[in-house]
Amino acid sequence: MTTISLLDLQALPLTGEAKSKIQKSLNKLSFNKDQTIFHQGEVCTSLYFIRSGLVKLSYITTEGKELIKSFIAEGGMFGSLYSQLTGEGSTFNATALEDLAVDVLDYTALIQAGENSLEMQKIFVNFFQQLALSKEMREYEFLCLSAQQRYKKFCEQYPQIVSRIRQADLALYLGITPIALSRLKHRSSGE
């Protein structure tokens, strides 16, 4: 997925004043493994740019069941667009699966910084197109592919993080039980 990198502010197509405003509102934070970054229901107006580590984004149903929407690794970003646009609570949780280092920026500050930059507007459009595309593909995979196909596709798309994810979390992401995942892994290794 295309991301907006804040690791190199000089590369962003912004005026010096806009870059300076972003730099001033940028915070560097760290989270420990298994620490919650924000909870479902909390207002989250920040964007988190991952310098190192791995994050799990998950929903908790009214029955208390966890459903994993995605994993985000270094170089990626996350935040609750719903919360940023409505001012209401996030629809999901964000949890560090590893020790995590992030750059945090208020969503509004980034949007305001790019208001007068056609190049930044193009970056935003590209980012939102990539986000919509990944969501459409996730829906397709859940509705049209078997668990075996979903597992294989995940391993092909994200080989750099497969070994970093707990089996129980990967099973939740795939919509299967850990036992079913163990069987899929065994079947896949015999191919």
The other form holds:
Number of protein chains: 2
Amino acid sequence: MTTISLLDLQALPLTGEAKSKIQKSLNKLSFNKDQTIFHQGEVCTSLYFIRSGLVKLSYITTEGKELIKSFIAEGGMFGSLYSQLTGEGSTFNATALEDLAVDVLDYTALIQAGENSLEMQKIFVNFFQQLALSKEMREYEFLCLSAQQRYKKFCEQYPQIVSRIRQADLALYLGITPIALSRLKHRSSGE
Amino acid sequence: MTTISLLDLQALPLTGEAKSKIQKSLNKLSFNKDQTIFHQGEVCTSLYFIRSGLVKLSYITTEGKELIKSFIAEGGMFGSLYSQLTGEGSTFNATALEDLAVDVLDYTALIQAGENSLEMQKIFVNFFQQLALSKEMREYEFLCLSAQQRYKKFCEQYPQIVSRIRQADLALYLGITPIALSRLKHRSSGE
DNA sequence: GTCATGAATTAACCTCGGTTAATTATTTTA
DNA sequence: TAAAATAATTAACCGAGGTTAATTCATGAC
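Mind pulling up the form predicted in complex with another copy of the chain next to the form predicted alone we just looked at?
Starting with the chain above, the whole complex follows.
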């Protein structure tokens, strides 16, 4: 019972008509390293499927501090669920950490394409289930793990990401300052 | 374009056949205050729809500390998404904070009931979207807000919950100790 | 009313992480 | 290769939150 992933656009079970609609609304874009894909506060109902490169999603607080929500690499996708569902501005920024190539699709176009397809709806269900589950994991980590433990876990779980990002960004993902991360790295091994 | 909520079991668009199946598998249970509904580590694929009472979902760490994931009151529902999707043990406990009356439904029964219904799938999509969105909010709060700010926000957002729970449990939800919460409450107002 | 139980507060002490700022790599560019 | 820019480390100081334990407050039970 493997469900087709929403991430594999080509494999989506769409009929000729719906398929061509999607094809038409699909846009290939590219961004340079450090370029912003969309800003916090800006309405953005696009879905971005990463062909190559690395993206960070981050909040900027009122005091101007940056906190990182997530890193997404090739094969992954991102978009502002909040903006898509409410029509209001995104709660976070999306920034390219490496030169980036993406397939861009409008959220409503995709939803409409799946409007009458049971199979597509199941793919949506599956996608959002997984999303909810991954958010639960992160909630668990914030509640139950120390910064030290979160660091260790992230390194073990995403070594390929760790090697591609600045230590400073990793710190902002863990919810601590770059200085604190530097310190705890060199701390006596530690639980 | 209001979608029927998964929470309103009676209103679900189910045909006579699927409906009766659901009716049959539906179980009315009740628990006493302080009773455990299911334990961390225990496989539990049930969905619990709360008719009355209040529940807390909490993690117990290896050191025996409790951290609270969420509070759910009448009209809400809960279940272990992780257990349902993977078949493994739940990552958290569910405990009644007040005498509790619930409608219990098996996850797979509900999924099967919606298997061939486009409408039901849309209800699922909607439900998991909202779930993912609410988890995102919590992630934002842990990343961007201080314990003080989280406390203030929770009081404003869920005054009816605040009045029904022990301060100690609220602290464990905020990710701090009861002592720390007591302190910050009495701190110079403070941003 | 008294006693007992549990909840909340307070105090003293300690650790971790934040802050500012200086220093030392490490890249990049010229 | 030197100079400039960016990243990472280190130090000194501070405050928030953890820990233990004692104290005060509430609530029931008898």
